[in-house]
Amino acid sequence: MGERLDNCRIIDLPKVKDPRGNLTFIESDRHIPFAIERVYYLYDVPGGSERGGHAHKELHQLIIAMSGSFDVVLDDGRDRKRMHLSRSYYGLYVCPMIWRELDNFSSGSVCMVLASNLYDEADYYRDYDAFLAARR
């Protein structure tokens, strides 16, 4: 049936404070529960647009608001919750078999995603009904 929504959580990332500017770092299998194989980021998202709208069969992700803010709606086929991301030292861990939608992007926002695997179209559920059927 897959993971439950309760497995998704905010991870408080290390923050090194310095009057010259703060620094946050992320180490595979230490700060996050997977090894990082791919990094990508979303930017210049037009107002009112949505991203995501899919689930992954095997992929683990950490979603971070590097700049600005946005919301992530998580859905395990039974429950839904909306998470607001607005700090670069918090990451939202999303486990496999969770439907996700990103919306409410502020102007100039940048969303960075750390992923456990390289891109693989076969790992996606892009149809919500197919996702629900797989959850059953």
Ligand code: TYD
Second form
Amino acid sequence: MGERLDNCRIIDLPKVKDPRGNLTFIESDRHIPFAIERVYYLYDVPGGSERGGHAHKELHQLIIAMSGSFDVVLDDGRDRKRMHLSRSYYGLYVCPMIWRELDNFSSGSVCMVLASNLYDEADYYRDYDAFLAARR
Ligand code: TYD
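Could I see the form predicted together with this ligand next, after the form predicted on its own?
Every chain and every other molecule in the complex is listed next, the one we just looked at coming first.
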């Protein structure tokens, strides 16, 4: 069940180039395929740290490296791919039922996540085998 890894993709966000500094904007349901209900961000991430390590049943997310860089490993239970995020005008869209792990954080990096729903622990698969069983 659930969408495949191919549905997860880099979205090239609008960028207003300006010698005074560039500007990027994101409109709910317009530049990304879901309405935004929540924003959270990871910061002060110690070197060598790993985040994620779970999948969501229904949540859609857009992951952006607002500062610095990090890797996102995506896994649909069949295929796995590693993406490196380092630009604040690229968003990685992650559809529901995709296992994700984040690592390789550069010092001072900030990972911002736009999410389609409020926080709900019941929406998580935190056990990889349970996730695989649900995908089958
Ligand atoms: P988690 O989603 O596991 O973090 P990550 O995927 O970045 O490794 O969340 C870590 C903790 O923070 C967990 O106890 C739940 C809490 N949390 C909230 O309370 N609200 C939120 O919006 C998020 C994302 C997490």
